[in-house]
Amino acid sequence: MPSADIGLIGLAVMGSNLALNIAEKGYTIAVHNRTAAKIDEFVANAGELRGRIIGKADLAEFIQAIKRPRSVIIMVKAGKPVDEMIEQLLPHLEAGDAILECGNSLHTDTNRRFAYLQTKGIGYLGVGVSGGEEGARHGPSIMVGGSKQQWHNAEPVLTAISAKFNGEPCVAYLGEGGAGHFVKTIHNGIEYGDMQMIAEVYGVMRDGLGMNPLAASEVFKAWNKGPLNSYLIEITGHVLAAVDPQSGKPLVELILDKAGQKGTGVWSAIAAQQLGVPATAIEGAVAARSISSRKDERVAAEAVYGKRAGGRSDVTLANLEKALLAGKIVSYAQGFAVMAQASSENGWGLPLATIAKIWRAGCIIRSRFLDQMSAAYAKGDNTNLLMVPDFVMLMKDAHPALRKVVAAGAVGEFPLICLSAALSYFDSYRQGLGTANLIQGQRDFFGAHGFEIEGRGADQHGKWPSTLGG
């Protein structure tokens, strides 16, 4: 007889930790993996949770072990492997069953799979899971999109395993199709920006203030007790304090300065551009990682142009703290603006206040001011975060410091891709009279694209000279 409450396929680190989390919360889980030996190893190492884990090497037996209507979590690599797994599962599933794809997938792929499986009577949930390995094991932030009926079937399990903030579960159903995966993608884009800004501030500490990693670590630990309180600030303090046991040197100084990326940052930047929403902090962070990967080119360029001139920067730690806060607010403002536009165009009805709430624990970008964000969006206004009164006050106080830090970076030759992008966005956003009027004139000159004149309407044209020069 079927006895598992839910099933899971894919026992790599994230899948294994999710399975243990589910079992620990009192649910019986069936598990399957392409490599059968991995199933035996996982069950053998499950300790006291072993009694709530059913390992099945045969896919048909795995499905039959799950109570109907079945919810089957798949944790496989994004792209073609997901489609292949869906096709393997289909012959064994029945109407009302659901596949829960809990990896990072492109939301358009999730939309396609959702529509495809609807024709077969099978539910499809694109589930964004944030928190890394630790979150998966002890409580992630969970962003669900897809079929509302299948969400209700899986809701008890997903709620039980989610992170909790003051007793509130950090899980929510966000809309049909790829809504959950889209929100997770933008979460990761904001994460990219946040991490890059932190790294840029550390660069000023190191190269402009002459601080060693341990001294910088103490600053970040202190900042974590104030307005910048967040998971990323907290772990930055620990990373900078770490010492390599083999050499006795600060570990961060031995780590090669080439940052990796798995695609979600790029997806979020592309989505923002396709939606016509500026997300310069995300784009800057993606570009910074790409530049970092070109280590040989950077070393060669330094040899040609010379190293930074040197000299102590006149920025203070207080300047850096406020600059980082201002940049962080801009990054969140851009990310939420992208989600608001995507929600409108896809008919998702994304609950921005709820998204802010479920990011308060479990996820990588959890931070102190998400409560303020949630309260602002709970009023039903999807305005840009930079126009929310609480954040207006914060930005008025913090943007002069951001300006000073970016200026010091330009003079002192510190690369501040993300912080400078955040400042430029802020200045552009609050400029009532911009310079696009000139661009419109240029477009009309060379392409007769037309322009608008207030009081005369659109599709106006200039009387430009037909030829230029002698």
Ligand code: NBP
Given for the second form:
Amino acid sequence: MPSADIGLIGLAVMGSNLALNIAEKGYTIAVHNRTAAKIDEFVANAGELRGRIIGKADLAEFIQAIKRPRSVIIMVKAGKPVDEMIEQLLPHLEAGDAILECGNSLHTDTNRRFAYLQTKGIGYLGVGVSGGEEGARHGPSIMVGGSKQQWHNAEPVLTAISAKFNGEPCVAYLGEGGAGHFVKTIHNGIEYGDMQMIAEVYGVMRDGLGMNPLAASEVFKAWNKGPLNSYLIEITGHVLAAVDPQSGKPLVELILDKAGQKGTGVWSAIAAQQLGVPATAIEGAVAARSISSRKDERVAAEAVYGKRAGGRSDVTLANLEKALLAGKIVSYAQGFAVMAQASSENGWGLPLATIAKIWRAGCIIRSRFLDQMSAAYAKGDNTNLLMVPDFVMLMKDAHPALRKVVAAGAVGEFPLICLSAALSYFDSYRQGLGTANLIQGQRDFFGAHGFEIEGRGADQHGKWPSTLGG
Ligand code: NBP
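Show the form predicted together with the named molecule, please, the one above being the form predicted alone.
Shown next: the complete complex, the earlier chain at its head.
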């Protein structure tokens, strides 16, 4: 007799913690992993939750242990392993069963898998899960896309295991196909932007204000009590305060300045470009990680151009706090504009206010800011945060500080790739008269692409001089 309420495949960091979270909420869960030894180890270490966990090394037995209609979570490495796992599962599944793929998958892969499994009568949910190891164990933010019927089947479990903000579960069905994974991708892109802007401000504190990590840590801890209150500001305070037990030195100063990335930031930037929506803060953050990874090249270039010449910066900590807030508003405005465009092109109907709501707890970008944002979005249908009245007020107050910090960066030779991208976007976005008239003239000159003149129509051409010869 099947006795498991749900199944889960993939007992690495995320899968094992998610399985424990599910068992803790009173559900019986069957678990499977490619390397069978990890199943026994997982069950043996599950403590008092062991009674609600059924480990099965044989895939057929694993499936038979789950009650119908079956919900099977796949939490394996994104990419080919997911397709391989689906193929292995298919012979064992029946119409009405569903796969819940919870890794960081590319949304177009999810669209493809969703359509493929529809032809087999198997439901498919592409589920974005954010919160890392701790979130998976105690309550992640969960972004669901795929078959609505399967969402209704899985909703009680996903609601039970999700993070809660003031009692409200941080889980929502967002649309068909890859909607959930797309939103998770943009979440990660925004996360890149937040992290990069924080790192840039740390750079100004270190190199421009001569602050040591402990002093910087105190500032981030204080900021965490104000409008920047968020998980990333909180952990920044802790990271900066940490001391290496071996050397007694601040740990952050021993960590090599080369950032890793797994791909979701790049996916966000590519998606934004493909949709024709500017996401320069996210792109800047991705580029900054790429530059950081080229340590040897940077050291060689520093030898050629010399160390930064600028002296002490005159920006204040109050300027830095407001600059971070302004940069954050722009970055979120861009990320949400990307989602709005993707929603309209894919027919997803992404609920922007709900997305801000389910990011208020559990996920890496959780913050007080998202609570303000969900409330502001709920009041109207503006898709660009920069035009939402509450945020217009915040931005009017904060952008002068961003301007001061970016100017100080340019003069003092601190790289502020993300903050300066945010400022340039803001200035471009609010500029009634831009400079693309010249671009159009150039395009017509070399390619006869035409241009528009008000009152004369769109297909105008110039009589340009020949530049051939001479
Ligand atoms: P990993 O991404 O490191 O994947 C390890 C799991 O995939 C193991 O269970 C492994 O089985 C299994 N696996 C691999 Br690798 N190839 C397989 C194949 N061909 N067939 C079947 N199973 C295969 O695990 P993770 O860090 O827990 O992440 C899981 C997913 O969640 C990923 O998509 C990740 O991007 C996403 N995610 C991770 C985090 C995080 O903080 N780590 C946060 C949010 C989302 P084995 O034991 O036999 O090698």
